[in-house]
Structures are given as C-alpha cells and as structure tokens.
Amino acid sequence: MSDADAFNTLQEKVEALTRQVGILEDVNAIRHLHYKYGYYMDKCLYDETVELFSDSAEVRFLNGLYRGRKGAQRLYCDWFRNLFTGGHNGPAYGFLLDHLMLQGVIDVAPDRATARARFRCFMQGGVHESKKEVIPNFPSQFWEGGIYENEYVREDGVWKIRLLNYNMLWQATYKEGWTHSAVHLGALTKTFPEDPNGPDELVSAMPDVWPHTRVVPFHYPHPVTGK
C-alpha cells in the first residue's frame, strides 16, 4: 500500500469514528433532554419545560394535539400550572408528581438533524393531607404508567423536542392498586379557543386505557428480523 493509500484509509477511519462519536453524543444529549423534561415536570417548572420545545413543536396529550410553542404554553402554563400550583411557576406545598423516565431507545437520523426516541414513564402523584387547596378530580395518592414516542430536532446546534407524544396507559389509586382501579383522566372534548386550555385539534377518540391494554407502535424495526 502506498503512503497516499494508507493516508486515505486512515482519513476514512477517522471520519467514520468521528461520525460514530457524534451520533453517540447526539444520543446522550437527547437522553439528557428527555430526563430534564421529567425533572422540570416534577417540580412544576412549566416555563422551563416549554423552552425545551422547538418553534414547530407538537404535543399529543390524551386525544388532543397542541401545536407550536403557543400550544405547548397553553397546555403546560395555562392549564397545568393554573390547575396544579395556582399559577405559580415552581414546586407547590403538598403536591407530588414525580416522573421516572426509563428504558430509552434513541435513534438518530443519518443526517443527524432529527431523531426519534421511546421512553417509559412511571409516575407517582398525590397531595398531602395538610394541603388546603383542592385540585379538582385529582386523587390523593396514585400511580401512572405510560410510553413516550417522541421526535427531536437539532436547531442551531441544540437538540429540542419536536413531537412529545405521551401515551398514558394506566392509572391506579395507591390503596386499591391496579387490580381495582381505572383511570381518572377522560377524553378532551373541545378545542381552543372554545376551551381556553384546549388543544388545537382533537386527533382521535380517547385511546384504550386500563383495564384495556394496547401496544404503542414502535418507531424502530425489530433488531433481529428487521420487521
């Protein structure tokens, strides 16, 4: 092998390794982005949550679709913040809503401009008996499980959430457990502006939830069969 051929081969290996390292960095950044979303949600930091989204973001919650940063702000700041913390951005006395983010499967597109990811959410929620403010239709102690199938986009070198697609699959009160419980969240029925907190679009009927079971479609092929 000539010196020129050896140099070209070495250069190709360096470029391939640089690309592999770049993809690993992307995967790590996206994982951290989603974990930070969970931490902000835990402590009702809704302004900080909305800042994680791209300008063209979409949020799918229950059977509703919220479009853009304005839609995300309407969901997190106008609805959740007013409901859970009385309009205060940050943790509230006696309010618990911890999101455990687990089992991330992240796939970066070949151009490294977009990515898709699947995460499991396991949630503990409730209110302390000493909390004076009542949250309507909110159990005093409950569990929740769901699956995220999200999309991400790199904007100005920074990974942001392009689609947050949370699929709530089950809820259970703490004392009765999942054997005797059903979900306390119902379908959305009105869009914005008829409902000031409503989605921009009702995308479907309320998906099946516990005690019904369903498979949230996987964004990735089977790792062995390719199907």
The other form holds:
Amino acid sequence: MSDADAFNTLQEKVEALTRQVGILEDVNAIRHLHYKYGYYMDKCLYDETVELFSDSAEVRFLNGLYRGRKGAQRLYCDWFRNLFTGGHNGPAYGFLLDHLMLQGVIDVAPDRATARARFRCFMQGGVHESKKEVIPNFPSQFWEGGIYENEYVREDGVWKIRLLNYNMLWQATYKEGWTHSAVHLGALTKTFPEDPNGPDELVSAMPDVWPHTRVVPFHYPHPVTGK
Amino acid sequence: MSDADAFNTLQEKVEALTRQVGILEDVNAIRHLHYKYGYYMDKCLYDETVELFSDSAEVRFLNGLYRGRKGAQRLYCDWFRNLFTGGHNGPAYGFLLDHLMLQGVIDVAPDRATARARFRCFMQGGVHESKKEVIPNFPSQFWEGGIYENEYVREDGVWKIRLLNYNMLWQATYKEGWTHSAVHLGALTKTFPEDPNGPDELVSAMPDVWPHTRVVPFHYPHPVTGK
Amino acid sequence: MSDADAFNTLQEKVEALTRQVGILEDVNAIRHLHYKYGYYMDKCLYDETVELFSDSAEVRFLNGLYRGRKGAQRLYCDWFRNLFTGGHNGPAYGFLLDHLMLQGVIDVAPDRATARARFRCFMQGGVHESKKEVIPNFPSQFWEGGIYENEYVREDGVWKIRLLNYNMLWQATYKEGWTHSAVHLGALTKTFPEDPNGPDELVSAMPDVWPHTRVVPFHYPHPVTGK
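Please could you give me the other form, the form predicted together with a further copy of the same chain, since above is the form predicted on its own?
Every chain and every other molecule in the complex is listed next, the one we just looked at coming first.
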C-alpha cells in the first residue's frame, strides 16, 4: 500500500468513526430529551414541554391527533394546564403526576436527520386530601402504565420531538389496584373547535386499554432474527 | 518526529478510538437487547423472547437451571405461555405482567466477544376481576422486585443473551404489601422430564427471598476502590 | 490542500473525536456510578457507598449539609446503618429499601474534570411483620419519590461523587397512599456534634415536601430554547 493509499484508508476510517460517534451522541441527546420531557411534565411546566416540539410536530393522545405547535399547546396548555393547575405554569399544591421515564430503545436514521424511540412510562398521580380545588374526573390517587413510540427530528443541529405518540395501556386506582379497576380516561368524541381542547382529528376508535391488552407496534425489527 | 512516525501515531490513535467506539456501541446494543426482552415479556411474546438467546444459552430461574434454546423454550413457551395465556403467543385479556427494566450496569470484555450486565426489574402483575380463566397459584395482583446478572455473547456481530440470571428478591400482594406478605413462588423440586416444564438441573437450595434478604453478587469491582 | 495540510486536518479531526468519545465514556461511567450507588444503598452496603465519594464531597439531605468523607460517614454509617441494620454493613432480615434509579440527564464539563447529573429515585421501603427489631419513626411500608441533582469530579481518571444532592419530594404510607399521607421525615434541628448523627450545617429551612410541591432546579438549560 502506498503512502497515499494508507492516508486515504485512514481518512475513511476517521469519516466512519465521525458518523458512529455522531450517532452515539444523538442517542444520548434523544434519551435526555425524553427524560427532560418527563421532568417538565412532572412539574406542570407545559410551556417548556411544548417548546421541546418541532413546529411540524404531532401528538397522539388517546384516539386524538393534535397537529403542530398549536395543537400541542391546545393539549398541554389549554387542556392539561387549565385542568390540573388552574392555568398556572408550574407545580401546584397537593397535585402529583410523576412521570417515571425508562427503558428507551433509540434508533437514529443513517442520515442522522430523524430518529425513533420507544420508552416506557410509569406514573403516580393524584391529589392530596388537603387540596381544596377539585379536578373533575381525576381519581384521588392512581397508577398508570404506558408506552411511547416517538419520532424525532434534528433541526439546525438540535433534536426535537416530531411525533409524541403516547399509548396509555392501563390505569388503576390506588385503593382498588389493577384487578378491580379500569382506565379512567375515555375516548375523545369531538374535534377542535367544537371542543376547545379537542384534537385536530379523531384518528381511530379508542385503542384497547386495560383490561384489554395490545402490543404497541415496535419501530424496530427483532434484534436477532431481523423480523 | 518524522512524517512516518506521525502517521503511525495517528493510525494507532484511530485504532484505539475504533475499539472504544465499538464498546460504546456494544453497551447501547446490550442495553437495548435487555429492554427489548422486557417489552416482549410484558406482552407474552415468548417466541420472540427465546429468539434473543444464543443456542448455548442458560437461564437461571428460582433454583433451576434451564440449558440451551430447548431449555429456554421449556421455561418460556411450555411453562409460562401455557400458564399465562393458555398457549397463545401474545397478550391476553385481563393479564398484566409489566416488566420495568432499569438501572443497567453494562461491561463489555476487552475482546468485545462477551459482556456482563446487571439490571433491575420492578413488576406489576395480576389479572383483572372480569377475566374468566384462572391462573393457578398466581395472585390476583402483586408487585415484584428482582435483579438480573446476565451474560451476553456476540455471534456474527449480533449480541445475544448467553446467561439470563434473574434473581427474584421480593414479591408482595397488592392488598397486603411487603410488610404483610411474602413471595408466592416456591422452590422447584423436580427436573425435566419428570416435570415436563422443569429445569435441566436444580442448582442449589432455593436462594433467599423476602422477608430474607441477600446481595446478588456484583459482576463488577467497586468503581473507586477496585475491590 | 497540501499533504501536510491534509494530515493536519485529519489529526485535528482525530483530536476532536478523542474528546467526544471521552465524554461519551464519561457519561456511561457516571450513569454506572449512580446506579451502583443505588444498588449499594438497597443492600445497606454503607461502607461501599461512602467509598464512591471524593474526599472533598458534600451530601445534602433534608435541610442538612454533611461535609467531606467524614460527614458522609456520619450520615450513612453512623445514622443510617445504626438505624436500619443495627450497625451491620449489609442487608438485614425483613428490611426493604429498594432505590430504583432512573431518568439520568448527565452533562460533562468541556474539560472533562467535572460533571452534573439529574436522576430520579423511586423507592419501596419498610419492614416485614415478622421482623423483631423496631426501627423508630420508620413506617411499616411506604413509597418515596425524589430527585438528585448531583455533581461529580474525575480524580486520577476515576469519577467520584462530589455533591450528593437528594431532594426527597414525597413519601406515602402503603396503606394510605399519597392522597391520605404526607412525608414521615422531618427537618433536622441540630448540627454535629450536638447531634452525633447531625449535619455540619443546617443549610436552609426544610425544603417544601408533599403535599407541597416544588421544582428542583435543573442543572441544564432548556434543550431547544437554551433558557
């Protein structure tokens, strides 16, 4: 091998490494992005939550599809924030909604422009008995389990949420547990603007929830068989 | 330093980086592999679970050792699948067994052919009161905590489970909690084929479980003292 | 571009990659360090816990500040170990205090000498009804949720804990849940040596805990807006 060939070979190795390292950094960035989403959600920081989204984002929640930043604001700021904290952007006395985020499987596209990730969420929610304000249709204390299958986009070097696709799979009241209770959230029935907090589109029938069960489709093939 | 020396030095640096980046990719791959194991287990996808194992795999469960892919199939497909879903490969109405996988400490061997990892599992299990089929000796709803100390092997560039070593440490019924209940799983007493679902070997006395406690040995030295 | 220029360019790329890979390794090392902290805490391995700290470490717990290795030993070995296991370094019959560690956001300083990380902890604690020894002021069974905002330092190539800053946010008895119970831990009132287990300093009023709520300040800016 000539000197020039050796140099070219080394240059190619460095290019390959640069791409591999970039993807490893992307994986960390996306893991952190989702974890930060969880920390903001814990504390009712809905403005900060919505700022994690791309302008072209979509949010799937129950059987609804919220489109764009405006759709996300309608869901997080108009619906959740008014319901949970009376419109205050931040934590409220006696309100608990911890989002434990874990078990991320993160896959970055070869061009490093987009990515997909599966995460699990396990929640503790409820209100303290000393809290005066009542939250309608919100159990006094409950557990929730669900799966995200999200999409991400890198814009100007910054990873943002492109699709927030949360699949709530079960809820259970604290007192009864999952044997003796079912989900408290029901299907959405009206779109915006008929429902001022409603989604832009009703995408499907309400997905199966506990005591029904379902597999949230995996964005990845089986790691050994490739199927 | 001559040009040739400078080139050799750079080449060595690139070789070192290539190995370091490979290990970082391995760590992510093994983390993902275990998380995928958890997602499959949640949804009773036992065929997919078994396909994560190397042909030479072993599974330790309670005081039993299951050998090879056939052993794993006996445990997951013959025992668990028949017990939990009546033989159906996939989720069943009213059956919950969420495997929250977290806290992975993953160490890849210098030759990148094998690896060890510790993970924690926290489970929510049980059946809904509306479910008709009864699962024998299965509490209506329970919590479980345990520790994996697994081994992995890279075959043809693909990481697979070499040893699935799950140490269930505590179980508690939902109603009583861990103060007032103990584990519901007991020691295995017969090997295959006397027990058609049994292990190939009984490896030891039943390990200590709640309310007894024990340290599952760490595969790694103390990170500061090295002990 | 001359050969010399091409070589210099490649050399600079390799230097940049070396730094990037080093940071990725640091992130993994710090994640593992915190997870190992959790595993030691689970099993009352308080000597091993304290050995994870730098000599110049600080621990914040409730409204107390413990300084240096001696302060950490006072908290973990003198207080916790005597209280929980009667002075035995290791797990005790019928004592549960699982520390589920998750959701790490880890940021390494550009000089790779220090780092900051946020983690979440979710705990299951209590004692089995068959345990004879009573632990004063310790609920028979409880949940706890909290946030770490820690600092790390790299000494002789080894990452150690510089600041262990645990913010317990809520505790709830198992029987009552978070709707009907509040935290069982109260403010510290005396410093060492007046209290032989006390902190070196009382840093502030007791931080707000459930049913009060607060945002534990983030060590990182918003990932999209930078605020």
